[in-house]
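The data below hold one chain only, encoded as structure tokens and taken in the form predicted on its own.
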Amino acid sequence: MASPAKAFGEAPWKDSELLECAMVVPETTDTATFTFRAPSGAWFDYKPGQFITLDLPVPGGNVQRTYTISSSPSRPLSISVTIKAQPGSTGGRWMLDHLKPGMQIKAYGPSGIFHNQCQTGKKYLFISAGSGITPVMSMTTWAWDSGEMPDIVFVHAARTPSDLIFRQRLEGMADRVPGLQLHFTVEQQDPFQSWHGYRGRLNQIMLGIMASDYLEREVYCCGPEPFMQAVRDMLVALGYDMENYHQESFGAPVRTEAEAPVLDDVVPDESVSAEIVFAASGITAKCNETDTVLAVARANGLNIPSGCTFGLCGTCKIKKNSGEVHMVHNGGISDEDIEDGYILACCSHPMGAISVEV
């Protein structure tokens, strides 16, 4: 019997060779997976989570766009990218409208530092939103194909259930191994279809329920920057060791460590002093950045109505007159209220001097 290398090519694919589109598979109403093969039969070697750059012949001249590989190197005869239509997209829109089986395009790579090859005995927490699911799908498929029982908690957020990319494929894997735990959350359900999963934006409470041992897991996160910022804020607030956190934006994949952005997140520091002016009461209180507005108010004899004390119920909503706070809430306040200057006292930390209407 011929070896795989003899049957399917002598060497891995190099980006000096055109890729040929072999198959286009719809995933959702605005998302499709494009599978490519090398005409020579060369096989594909890359790390789960990496990306390739495609040279796309759009009207007006070729453009180069990077796309995370959604297939796994454990299946080396082809390579796939999964494209979701984005507002203002040029390359992705052209692919969805015009790229068909048999067409050949130039590609470069693979490359990128957001990758892993799931190691036996390691525990992972994959968190993604929208088409940010593609690199963690590659990692999950790699783990599935390894033949070892994985230990993965897979958390994915989408707008509606019908927008959940790879849902059936993931459920098929999770149905057969207990080591893959799936958790989906959506902002709203589809009309006339029941939904029994989580609803609303991912928050600390959901995360604690989905992965109670999150402190022990290596986190890989991908999605829009506001989503990843919210995840980082949640993990920091929960006491997670951010040395074990890895992320990749599907908007701008990073090729080298030198290109990786510095994550300069706000982290309240107990050694840094702050001040809260309770304007309506005429009280000014000194405190630290790690103190909440609610705790400082109570320590100074002021009563701010409160309920849950972890940013869910919204009872402690108050108006902030000036200054900046660091607030990590769990859905108890709307974006509109935040824009209008309101905060939740129970989960807001003063960053310097602030004034509140209490």
Given for the second form:
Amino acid sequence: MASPAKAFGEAPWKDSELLECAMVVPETTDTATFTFRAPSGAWFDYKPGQFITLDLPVPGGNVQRTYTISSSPSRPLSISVTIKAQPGSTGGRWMLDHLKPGMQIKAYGPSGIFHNQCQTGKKYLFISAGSGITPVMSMTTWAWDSGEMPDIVFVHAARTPSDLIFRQRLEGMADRVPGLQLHFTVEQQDPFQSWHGYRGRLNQIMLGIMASDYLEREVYCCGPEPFMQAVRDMLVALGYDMENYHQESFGAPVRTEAEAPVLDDVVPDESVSAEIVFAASGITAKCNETDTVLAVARANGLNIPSGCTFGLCGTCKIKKNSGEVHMVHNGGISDEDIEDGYILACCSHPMGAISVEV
Amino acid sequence: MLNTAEILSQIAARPKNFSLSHDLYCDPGVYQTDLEEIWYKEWIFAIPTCDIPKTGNHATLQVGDYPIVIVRGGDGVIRAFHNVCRHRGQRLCPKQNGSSPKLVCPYHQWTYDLDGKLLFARDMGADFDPSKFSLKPVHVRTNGGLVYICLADNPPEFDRFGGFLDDYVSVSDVTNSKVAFSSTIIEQGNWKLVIENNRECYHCGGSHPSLCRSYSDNPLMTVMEGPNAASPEILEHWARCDAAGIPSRFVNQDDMQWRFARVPLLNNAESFTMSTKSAVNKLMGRMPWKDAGSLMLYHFPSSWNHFLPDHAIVFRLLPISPTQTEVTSKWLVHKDAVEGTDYDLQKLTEVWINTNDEDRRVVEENQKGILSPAYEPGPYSPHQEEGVIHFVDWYCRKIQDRLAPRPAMAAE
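Okay, that one was the form predicted on its own. Can I see the form predicted together with the partner chain too?
Below is the whole assembly, all chains and molecules, this chain first.
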């Protein structure tokens, strides 16, 4: 019997060698994990959170697709990607339909700057949505395999409980490591299945309950851009230091620092002056971008009925006539109302000059 | 004010096939009993699902003393709750229809999720446990695009009726319709008089000139014995509907609490319009012909309905006092039908707006006469008022069963 040490070669895998598909394991509906090995026996050297580029022979010509790696380099004998067929996808769809064990494909990498070898003593907050779970899964497996007690709050959003990728594996780890705390939120329940987790879009209130010490945690976020945008807005509004925020889009993974998108999020700045015209009252008030419309109204003797003051109850809904606000609400206003020009005064910051119907 | 024994004795003393006594129509004690034994225990038609098509849409109704709110959640599920804040009891949603991402009490802004969970209550202290103060749920059933609610802890059986709703009403695809017009009127009459008036067409010739253009007042058009026994026109209509896969034949609950049947309109009339032609260009659901007649559905105590090829009208009555009843009518059309292009609102609604008002006057005059000490019960027509007899018998049996349940027979 060969000793384990001889099961893999001396050198790490290089992308000059084709990868052989070794296993295909279904994860959820339309999601599967593909595991590859190097025919030469080479092992895999990468950092948890990085991605690999696969050259897929789809009908009509090869396409290159990047996928964040869902396995961990602490288990170097193979490498895995976990694919969810997004609507309209060609590469992912082809893999789910056609890629079978024994097939060999060309691959490049691994690469990417979104990685983290969780350090002992540091606190992490992983936030992911959909198949954005793969890089943080890799990081979590790494932390587990390190043998040291990790401190990770793992937040994941999915459409339904049955869409939660790696649920059992994560629960298996979390059952044995007190420092790994799982929090799942889903948009919809599965019929005839009870669900005890969170429901609805991730919001500031949930975040506060999931990780009350989020300000002290290093955040790693991965998911569709609108999801990550919402997470950034939440964190900014909560006063989080964005120096400690890292993100990867599962749509377009980033190779180098230079490729990293500049996050030009709207961040209200205390030093920037703004102005609110309260049209019905004939009052014009100077203020800063960091002031809320509600606070400026109050300071000028106007009363907008309000309740929670953090964008949940919707009592302070008012019509905006012109200008832009930065609003981070917690579900207290519908998308239709926002389209129609309504804002919640309690969580809206004027960006420059605005006019409201108060 | 009548007590239980007096109510039972008046029901027992009722001559067969005669109208009810003065007290059974007018007395506050009887009214309270009607609420407690009928309205708070039976399934009640509330709204069509298309009344609240989107997340956060809600509709309210008042069943006796109970304000109720029906809301569509983020998961698309329709739920009903007691419309009462768990803080100090404020009515949560004051309007008949509304829309908001959360249900928020206007008094102190206690904020509930659309599934009834309390999400936020300001300054309630560290020991406050919001999970103990969810909105109280009300039983809901949704079949065929219609929403029924029941206030009882243990609602009566619904499945058989629900199955027929799915079979008969789904043909009109009410789920994919919209409310083109809604009207609510108050009739100064007891709720039982409102139903009695609806259950016969003895009065139609004298009262409903616009309805009688399209709707036959021949009593044979509504009296049916079963799925294979009716007037020749109806049997012919059913055969045609059978062939097209449209469930049409007469089905009913044994005690006549509800009935479904599709009947032809007069002289191949297409719709309840002054011209007798369709009011809406886009037919509803999978109706193959413009002259498919009306699927007539009634359900005691709260509703009658007409599902026509081009539109549907759902009617809901709710008691307000011994001598006042609210009647809400909603005209439904295909959800893609455009007002002004596919239909003219006035042409769509005028016949039943007229008819409702004519019925209101009939009921109010009826109530005025019954309030007279000179009133005494009179005989129903065996040819024309069989439907009224069904209703009155159903009502009396329900009250008797609930106020004085018959002892179980030892050896039946």
